[in-house]
Amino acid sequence: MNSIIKQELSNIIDKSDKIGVVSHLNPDGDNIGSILALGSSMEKLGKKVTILKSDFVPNDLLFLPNIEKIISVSDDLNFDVLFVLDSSDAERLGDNKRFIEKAKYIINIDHHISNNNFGHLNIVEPKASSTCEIIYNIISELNLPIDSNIATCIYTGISTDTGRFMYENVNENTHLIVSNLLALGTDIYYVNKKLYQSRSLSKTKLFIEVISSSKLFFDNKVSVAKVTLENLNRANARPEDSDGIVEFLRDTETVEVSVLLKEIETNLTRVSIRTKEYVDANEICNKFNGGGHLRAAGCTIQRNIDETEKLLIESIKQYI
């Protein structure tokens, strides 16, 4: 972050009472991390703070501290400024896309390659392992509180966005993050535990049933596995509970492309891609106006899910 944005920012957070800071649609753990650690530390400096769900809390994340202070949205709410956090564009917010449009001042702050920066200041750096770097980082630089909570949140936004710590995106600078949130309190073990061995059964279920249907394609470079509503009621499974299949096909030796699709509605469907080598999933997703990184993106098309299927396979097809 340059001297310049570091100043603005700075003087942005100092004659703000009125804080907002929002999630996005779909949230993983780098986006309730993000918005928790950074709320919270805003509110450690007497700043009034409301930090607004703009869907589900995953299970999976409901042990964050703090998590209790992230609430649904209320019509009469108004802010000096806005934190938008770890979303491309302002369509991830849902209906709380209404607050761009009500604040006085948006920040924009994310690591996804697609953002369109949208804010009016805009903290974008594609090369950050996570949103939840980006908020370490200004959290140290303009010397904002932290405690072992607030780092506990950043942890877990960096482990899951990086898969682990396996991804691309990992570096010297993440590492060292984390050795300092460790030296804040942060109990990995805890942590991980809740992250990676708390699976409930019906997620267990719905795993098996959407992974024993994939499908291999182009000489089994590209794996496809579709979660129906079908699949979901007989799991007794929510939408979130498909997170990690996309990643388990992509690990398979031959696969360089894995996509998962998610039915939302008939004619609705989630998509979520990744890759291993070459292929770029970000460009994929671009051509159907949607986004994100070089081996992980998404977009959402209006189609069924079997005509998206169709879609996809086409598309996918020229890289392969």
Ligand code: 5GP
The other form holds:
Amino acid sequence: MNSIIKQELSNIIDKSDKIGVVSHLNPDGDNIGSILALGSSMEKLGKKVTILKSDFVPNDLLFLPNIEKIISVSDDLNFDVLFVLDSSDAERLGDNKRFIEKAKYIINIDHHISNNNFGHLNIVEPKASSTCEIIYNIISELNLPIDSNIATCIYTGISTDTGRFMYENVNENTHLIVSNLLALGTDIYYVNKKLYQSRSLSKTKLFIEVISSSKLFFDNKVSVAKVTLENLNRANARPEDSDGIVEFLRDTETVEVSVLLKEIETNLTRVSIRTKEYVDANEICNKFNGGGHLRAAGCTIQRNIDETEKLLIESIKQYI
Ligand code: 5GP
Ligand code: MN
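Alongside the form predicted alone that was just displayed, please also present the structure of the form predicted in complex with the ligand.
To see the whole picture, the full complex is given below, headed by that same chain.
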């Protein structure tokens, strides 16, 4: 963060009383971790903070400290400043986009390379491992309050967005930050058990069914898995229970591109793409008005799941 941005951020926080912090659709550990960490820190500073969700919070994140502070929206909310975290564009907020339209001042904090700088102040750092890493740096540079609960939320975002410290977005700073988070009291054994060893039985059933019916294309370099509403019903699972399938299939030795298609309704399909070495996931999703990162991106396509599959296979062909 350069000194001008730091000064501006500090001024805005100083002079604002009513602060909003908002999440995006299909929120993940980095998104929920970052809104809780920043929101709780500013609350400790004495601000009136509203932490808003734009969608369901996945079950595996419900253990996070201060989770009860996250509220769904009511229409009469007004803020001096609205922080939008981990969201590459205003569309990522779904219906909550209206808060962006009426907020007096927007601060956009993100690490997506596809971020379109929709805020009045944009702190966009594509090299950061996660939005939580940026939030940690802001808290430490501005001397904002931090405690073990805030540290736990930040740790969660860094761990989940780096694939448990495995991806290319991890650097020496990431580990230095984690070292500080442990010193602040993050119980990593507890957090890791909650995040990675608490899968519900219905989620496991869904994984087995969806993975067994997944298909391979182009010399086993592209893997495609489909989650239909029927799959969800049979496993008694929720849509977010398919989180993790796309990474599991990516980790097959021959696979460069892993695609997960989720049926939302008959003519609406969510797409998640993961890549390993040479295909740009963000570039593929950009073509369908989505976005994300080099190795992880997503989009929503207004077609049925089988048509979407054909469309994507055709689009991925040129990169393989
Ligand atoms: P996921 O596949 O886990 O939903 O998303 C992977 C990454 O791509 C995340 O960083 C997410 O924020 C981003 N992403 C997913 N869907 C969209 C989308 O529709 N638009 C944009 N801009 N980014 C997305
Ligand atoms: Mn993120």
